[in-house]
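One chain comes next, on its own, written as structure tokens: the form predicted on its own.
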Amino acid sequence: MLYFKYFKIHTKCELEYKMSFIMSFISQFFVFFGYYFTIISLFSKFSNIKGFTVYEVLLTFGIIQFGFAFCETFFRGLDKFDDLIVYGNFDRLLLRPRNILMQAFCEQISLIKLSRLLQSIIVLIITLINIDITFSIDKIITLIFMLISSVLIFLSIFILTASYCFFTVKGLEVRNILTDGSKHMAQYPIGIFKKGFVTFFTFIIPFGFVNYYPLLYLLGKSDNKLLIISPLITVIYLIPSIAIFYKGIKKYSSTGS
């Protein structure tokens, strides 16, 4: 498959300076633990934040922070697109005869973000031994689904983020605060905040039905079984930011060089 050709080049050339691998590596994932410990923070002087315990959230935290690692690990080049607009290089994924949206995930592949994945699993696996659930098999599922949609919901952030570069070229603040803002909000259950946070969270970038309705069962605050398949929502989310960047695609003019 051709994803797996272009990760064994981009596997080769970051490991051509294993030193420097090995040091970017060690401090991305202890950087990153900052956040964990803003968390932990947070909780020393609240037993709670609105019937959330820190066990919880740090809960959420992990799965937006697993979905958010793997899209940055294997879908890297999405959230460089503009780099491609920039330099006239698009040009190059037209002429091929593959697909253009796969050819640009496979531009930037970062195995350093491996670092912050590690992080979110170790996060996932403390969080899971500490907290106060009764796993049952619909409740694996859930936890499962909810891994999947972070990443769904993250790679349809990047490919929206990729199509607004067709119209702008440079697309660098609107991806940061769909990205990187989204991410920092998402990290809490988003029942704590006020309502038009939650619906927006909800209806316009579904984040509600990654880490917020699901966690009510997976928690067992809620006994709807429909909750369950909630996560689902994210690939018809999906759907629709494939068909912008197509769209977007239309729209592409050269850099003419």
Second form
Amino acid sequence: MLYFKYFKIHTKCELEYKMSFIMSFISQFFVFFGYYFTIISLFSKFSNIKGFTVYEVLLTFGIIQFGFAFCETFFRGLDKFDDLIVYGNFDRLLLRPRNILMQAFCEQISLIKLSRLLQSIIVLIITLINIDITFSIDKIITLIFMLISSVLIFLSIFILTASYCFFTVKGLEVRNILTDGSKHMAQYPIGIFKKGFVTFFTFIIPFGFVNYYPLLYLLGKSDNKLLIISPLITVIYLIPSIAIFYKGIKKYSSTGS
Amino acid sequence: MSFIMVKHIRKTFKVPIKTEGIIGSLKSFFNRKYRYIKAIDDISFSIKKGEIVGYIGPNGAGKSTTIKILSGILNPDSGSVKINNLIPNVDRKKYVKNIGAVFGQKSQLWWDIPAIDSFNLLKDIYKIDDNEYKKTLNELIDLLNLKDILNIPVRLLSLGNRMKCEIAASLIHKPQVLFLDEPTIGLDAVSKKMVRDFIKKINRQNNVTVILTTHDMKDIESLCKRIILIGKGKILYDGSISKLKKKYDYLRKITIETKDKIDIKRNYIVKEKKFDNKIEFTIDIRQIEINEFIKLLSSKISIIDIDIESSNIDDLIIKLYEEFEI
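Same protein, different form: I have the form predicted on its own, so give me the form predicted together with the partner chain.
Next comes the full complex, and the chain you just saw is listed first.
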């Protein structure tokens, strides 16, 4: 598959600068542990937040980090999409007989960000060992769905913010409201927030279906079997994102901005 | 049947009007005003298979916009483009398989790795089969003398060698049309010649149709039989260079060195400049042959030295731009 060929080339490029690669990888790996330490130190003062224990919060945290780091590693081309438009390199994609969205994925793939993915996996493993859940098949499936939906929702957001560049050229900070802002909130079980936020994360950006509603089932706080497949709602979010992206391409080729 | 058909294309861009200063910027941020620029205003032409056409005009004349429309990156507001009976915005993927493009100021090679890796990736992008690819690659290596530079990271190559790889990359999928947007920009004389020779070879051997934009008139002279001159979005001239020369290149500068004094007034002398013991005449060769003029001079004065400045296509183009007020 073409994606893997691109992956090989990107890897080759990054490894051209060996020392820089190693240093960046290590620093990325350690810097973001800071996030986790914040939570742990928070819980050294309070034993729980609205009924969620430290490992339960770490689980939601890890799932969000996993999805985000996954997209940042493998779909970084979308994250840096404004560069592509601003410097006019998007033209190159249009000149090639391949799917544009796929080419946009391939534009940048960052192995350095892999360290963050690795880190989130480590945190998830530690959490799962210590968390108070008796795992059954349906709970494992729920967990896998949660991980997949976390990737999907960030992919949708990445596509959406990339499309945004077609209309304003420069990505601006709107992206950050969507990605970083909501990511920071969604790292916690959203039930701990006020009702307005819960509605926002259920209907506007469905982070709730990634790591809150299924979490309730996972922790035995709800018996509703529907919650097992609730993460799959994020697929629906992906469709309009892709549609908007293609609308953006149409606009690009009629205005050339 | 023409290979490339362009019919009455038009393209207008909406450009925000910028006002000066911080207050101006703020104002335009909240209440942005636009003006409309006709980048291309009713352009039509057709090109036969295997032709090399020079597409020239001053900066901002609409050259790049035309190339972008032809390569399917931009859609025209009205009018139509057909290459090999395919329409760009109907079936983009099929259409772009026919074309290769080199934009002199942008690269399609991967900066940090050897060009051969980029070529291998292009092979997968264009889904070229192995044997076909090997054959084309070897042809290109021979033609362009790429053997020694293919395995060096592109960032370490000289500009000339990079351009060679760049052109080779655009030919890997054997396109029938090649767009070259300022392919010799920034190259030294030797590299320029190399690139020109290569374009000629590719055109002759593979019958590739080439559309070339450039500001270097030597490129045009050595490559193109036909030029299309555009200015302010309109075609001003479409035809052979020799015809253009006949039509516009009729002034010659003749400088003579003499100790004698001379005073001739004829209407074919457009300009006369005197300095020290030299006189520079600019004459209109449509009205008198150079030969006759020199005879006339030598009958009146003794000529120590004479210099006839041969025509220069750059001057010709400048004259054209002036004439069309572009």
